[in-house]
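Just one chain is shown here, as structure tokens, and it is the form predicted on its own.
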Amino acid sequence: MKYNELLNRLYVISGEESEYEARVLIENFTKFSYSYVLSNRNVELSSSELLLALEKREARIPLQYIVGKWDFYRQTYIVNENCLIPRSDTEILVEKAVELLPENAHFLDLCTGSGCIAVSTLAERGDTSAIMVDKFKETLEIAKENAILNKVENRACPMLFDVLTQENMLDDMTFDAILSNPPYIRPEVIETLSEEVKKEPYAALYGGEDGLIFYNKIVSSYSKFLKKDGFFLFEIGYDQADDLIRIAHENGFNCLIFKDYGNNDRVAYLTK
């Protein structure tokens, strides 16, 4: 297989991301650079590797489950269909976390996944530490796996717990802040999705009927381990923004809403 073949072959996948996708599936899985292959289209490219990794990306399995790993901040993560991917979208709440968190801030990062934003946090942060909590075993092993990875795993303790239902494994701590991206996502949309979304883990995107069980549940039950001046920092769907400003008040908060860097509503900053 050639270039050519190779770029027509994912363009029907993935359009004009395509050349994009090749170069990723040629520097990780070929033998060449992507800057040689562009320079000498008629070398061959085949090799067991790179075709497994086309049949994949064929079967619409996400480009970063196929590489195993994707950058996200300043770090690198391991990801594999036990974790959501991590996205830019979401560095804004690690943006936020690094400039609003005090001095020896000690975070608890609800829903972890993958650790993206507890562990970028920690490597941008180094006075501070974290707890990284979520509820499925092989998810909170990604999670620890990055905080090496990223050499950090000396300040983030891993957590494994139901945040819908076992907040109580939290009793007598107290953080500086709490940080979340949970599961935000009706289950009207998540039917619309690409398919390659379709392959995170279902439980990663459902937020409950009305997208929003997450948030209700984190902010009424998770506000008395926070601090005086602690806060609750969360990624937000585009569109629920007045949702978060409603759950805040209700719940004796204000709330702060930051765009993200298409311009859409990101992320939610919560304080009393």
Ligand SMILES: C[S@@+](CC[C@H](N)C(=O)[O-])C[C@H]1O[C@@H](n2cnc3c(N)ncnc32)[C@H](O)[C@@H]1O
Second form
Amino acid sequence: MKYNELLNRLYVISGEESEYEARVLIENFTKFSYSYVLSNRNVELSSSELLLALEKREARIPLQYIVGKWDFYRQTYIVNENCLIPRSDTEILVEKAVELLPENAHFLDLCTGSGCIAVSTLAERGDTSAIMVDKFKETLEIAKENAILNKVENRACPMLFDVLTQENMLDDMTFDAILSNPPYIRPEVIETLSEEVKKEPYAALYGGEDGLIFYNKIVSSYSKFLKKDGFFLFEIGYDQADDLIRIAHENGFNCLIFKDYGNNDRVAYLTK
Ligand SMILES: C[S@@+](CC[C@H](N)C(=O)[O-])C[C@H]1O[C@@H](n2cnc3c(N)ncnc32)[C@H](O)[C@@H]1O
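Next, give the form predicted together with the ligand, keeping in mind that what was shown is the form predicted on its own.
Complete assembly follows, chain above in first position.
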């Protein structure tokens, strides 16, 4: 297979992203550099690894799962079908955490997935420590591996429990902050998402019938674990700011909303 055939096959799936995807596949599954292939377009690319990767992509498996690793913030993460792929939209939450956490902070990351929020925050703030919580063993394994990969495992403690029902697992603990990017998509919206997103774990997307089940639960039941002056930082959907402000006020919190770099409402910051 030559470069143009690779590009044409990718174009059918990913349109204007096809050049970028071709580059990622060439760099990960052939012995050639992308720049070499661009200046030698007739070079034979076929390797069994590349063909397999292309077939997976044609089956609409996300590029990130095919490559098995992805960059988020300033770190690299192992990813597979057991975790949500870290999104650049989530980087603003990490930026805010890095900025707002007090010195030597101990924080909680609920619904940790790949661990990207906790691990990137710990990597940037060497004075902090965290507990990372997820309900699924296979998912928490990825978070642990990512803590090791990014050399923060001594400050990252994984805990396996259901955030919606088992907060008593944290009894006697307190935190300077509770961070979370919980599942927040409504079922009728999940139906409309791309084939690739639908390959991500349903449990990482589904936020209850109104998309708010985790925010309601966390704000009402986890505030007792916050130290005085402690705060919540949540990722939210672009259309959930009013809901978060309401949930905050119902539970005696103030709420500030921060936008992401696409100018969408993205992070809710709750303080007493
Ligand atoms: C939207 S993903 C976020 C992952 C990661 N924090 C990120 O920002 O990429 C939500 C995560 O919540 C986990 N989860 C779903 N339901 C849960 C529950 N009841 N208790 C704990 N974790 C849960 C999923 O396994 C998934 O890893």
